[in-house]
Amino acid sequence: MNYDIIIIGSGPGGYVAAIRAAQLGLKVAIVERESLGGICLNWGCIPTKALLKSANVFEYITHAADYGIKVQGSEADFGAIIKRSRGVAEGMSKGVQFLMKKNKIDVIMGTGKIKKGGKVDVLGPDGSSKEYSATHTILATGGRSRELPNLKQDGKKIIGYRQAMVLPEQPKSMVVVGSGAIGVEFAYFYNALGTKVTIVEYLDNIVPVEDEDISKQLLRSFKKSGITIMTGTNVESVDTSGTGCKVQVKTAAGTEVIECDIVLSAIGVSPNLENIGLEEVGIQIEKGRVQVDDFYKTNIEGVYAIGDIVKGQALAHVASAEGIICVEKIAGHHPEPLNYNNIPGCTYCSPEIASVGYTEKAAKEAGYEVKIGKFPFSASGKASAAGAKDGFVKVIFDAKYGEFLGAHMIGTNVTEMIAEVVVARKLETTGMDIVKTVHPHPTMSEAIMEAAADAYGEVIHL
């Protein structure tokens, strides 16, 4: 069983790399221990968006009167919402199965472990072990919910994102620890369905990787929707001995206890580096990640790594891009290294968040003199008609050359708008290029043009 490439892990890094390698004429096998599509497709990106859509629909129904429509007797069926989400994930996983067959990629179910000399050992579901060989091996083992020593997940009262997607019943109250994308998405979902939600964030701002203006707007929007938010707060312990949970937290004012049914730990992702043969083969690790070059080659000839286990943003589209670059380089092509400063980030709570490039603070710290433009959706005709006036678009340009340094958006459908900025930055488009590019009216995307115009003192609708 000799292959050109064996890929361990079939998430958005692994399966995309496998398909691209097959397109390039290479003989490929992919090893997966659970379900094709990995965490993103089965327990992350896709099923969470299905849950969030159900919450969004329910909010539309409960606020139908705002649109001149009378609705009586609506209620959220928590079990049916969970079932729909799982159905969406299963359908997408079957789609990946089809793509594997279409591209003649061998799927090996089991747990993969690299060995010296281009060998891969796979422990099958039945406990049997089989060895395969490949000229090139790509590690794409992904990540899992990170745990803190004082916040150990038991899967019942203290849970991670996987359990949050399939709870047997809706909790009456929940404490969400961590306000990154995972934390705020689940906070929105459960709050929209009627759960009393408290977010506890160790840092001073929620969604702390975002521009500070975005953090402040989401704080306002979440508080308006009834979510309690505690920033600059540390979880010291959780007592699960009773029927619920008693969460002891330390704030600037002192220590207090929050009682709830469920604690969701959403403090980030840990890479899956254990038991895949790294130590035996001698692969170098740096700061908890596999050390690779610009084309994802490790220090061991013929071994590569992509996705959550290497440096860079732990995002599905990053893993996919890395996988494509990696196999194109293996195939003898000449791909460009990935520009990690032009990676869009999207958070699908309501209002949505989308951003790319420098924040205002980071741009100034990098030494740029900046021009800042903002356009609120309250001044957008389309947003007003849609009843979605919360939020804004903020753009950042280099004052000297007009370079598009970054964009930060919060509002309805902004995750569908950010790609314009990503492409503009890739093509080295300037601020005035955006101002002079005609955008369709009425659309939410006009806000990008108007924000750019604001940076140059030419905004029309403010």
Ligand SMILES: Cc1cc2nc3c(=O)[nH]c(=O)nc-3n(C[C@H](O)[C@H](O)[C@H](O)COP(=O)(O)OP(=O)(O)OC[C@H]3O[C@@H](n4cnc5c(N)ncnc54)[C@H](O)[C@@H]3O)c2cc1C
The other form holds:
Amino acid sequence: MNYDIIIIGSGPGGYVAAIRAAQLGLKVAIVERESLGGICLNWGCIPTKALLKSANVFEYITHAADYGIKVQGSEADFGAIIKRSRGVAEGMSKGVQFLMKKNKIDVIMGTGKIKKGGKVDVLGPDGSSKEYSATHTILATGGRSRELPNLKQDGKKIIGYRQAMVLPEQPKSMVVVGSGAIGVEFAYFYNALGTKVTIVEYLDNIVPVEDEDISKQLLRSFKKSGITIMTGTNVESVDTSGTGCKVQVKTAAGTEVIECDIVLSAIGVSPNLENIGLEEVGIQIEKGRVQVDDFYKTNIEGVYAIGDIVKGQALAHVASAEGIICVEKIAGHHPEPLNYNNIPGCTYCSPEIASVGYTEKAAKEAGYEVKIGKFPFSASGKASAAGAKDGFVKVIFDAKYGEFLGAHMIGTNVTEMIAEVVVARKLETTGMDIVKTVHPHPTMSEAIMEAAADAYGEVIHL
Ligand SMILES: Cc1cc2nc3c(=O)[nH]c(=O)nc-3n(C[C@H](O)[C@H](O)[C@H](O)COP(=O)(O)OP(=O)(O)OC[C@H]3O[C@@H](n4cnc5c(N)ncnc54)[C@H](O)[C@@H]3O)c2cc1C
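Could you output the structure for the form predicted in complex with this ligand, given that the previous block was the form predicted alone?
Whole complex next, starting from this chain.
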């Protein structure tokens, strides 16, 4: 069968690329070995947010008295929480199935492998193999939980993110190794439900890619909520021979053993590059990722790669944006290359974190003279009314021209606020433009305007 484009992998990179290609009049097939929607819809962004919502609701109920509401006898039903999350994921995957049909995209279930000359072999679930051909092939095979040699996942006591989403019962205690977005989201979830959580982070700060002020605030909030945090700490080994786990860690003070039921390894993702035909076709790899140009073309004519298997932030919206650019270029359009410095990053623990652009440290290292503004939610009327006074907005401008270099937020709902800054940066808005843009009152978003005003000595509510 002949297609204009065959896409291997139906995550937010693959399925979005397929829809855009179909909109552009191309004949498209998508190959998927597991479930439509990829990690994002089935085992990543969406099911985790469903779990986090349950934790949020539980926290609200346990703190209902703060809002003048009496609630008696609330209890988190772990099994029901997991079931709800799986139901949400399943619904989203069905939604992708509908979109494929609507856009007349052929879905081929099976494991795809590229071959020379625009051919793709698909090994079906029944074990039979079929060959397809296409003028263009896009690899969008995504990633899986990264493993450390001294932290081999057995899926039961030492687990990755997939098992953490479907544990048969709630552990009494858990050590989370790694404090990136995945690690802190699960740490918040389990702690909120009553599991005793310890985060072990090798670096000196938790959420190490974030601005240091954000990291310090999350540390304070997490400690307040009862999570134990060990930074500058290395996991040396885990003994799973007993009923639980004995995690041997090395801190600046020496070696220590932490006992727990479950160890969650949350140290990032590894790209799925094995057995997809890269070596046979001669596709170049650079630093463990498929090497591509600004329009996601590999070194081999007609073969492209997008999403978690190429360099750039391993995020769903990045994969989707890359997929759209890739197929628009294939269709002969002239898309703009993606600006990887204007990609928002969001972490959905409580308090939430959202950021875009330079951190203060990175801006200074890049040679900018910076103007910094900060506005705490404790001074925001909406935050006070909502009982969400923890956190702040920090903005960074170039002192000379007012360029909006970066924004860093921590607090309730900040993941919904960051898009304003992304648009502002895309439109090359200056700091003063933000100060002079009237924001609705009372909203949490006023904190962005006030933080910008703070940078220029014009803050009103501080
Ligand atoms: C726990 C967790 C939470 C996350 N939360 C967020 C979040 O809140 N926001 C965010 O932006 N990102 C989040 N991410 C990251 C996001 O899920 C990924 O960046 C995104 O899914 C990458 O998209 P992709 O299209 O590259 O690949 P994937 O979504 O990984 O999809 C790849 C697909 O390819 C299929 N596949 C692989 N090999 C083959 C083959 N040979 N043949 C056929 N099919 C194949 C796989 O089965 C899979 O369905 C999270 C990730 C995890 C693990």
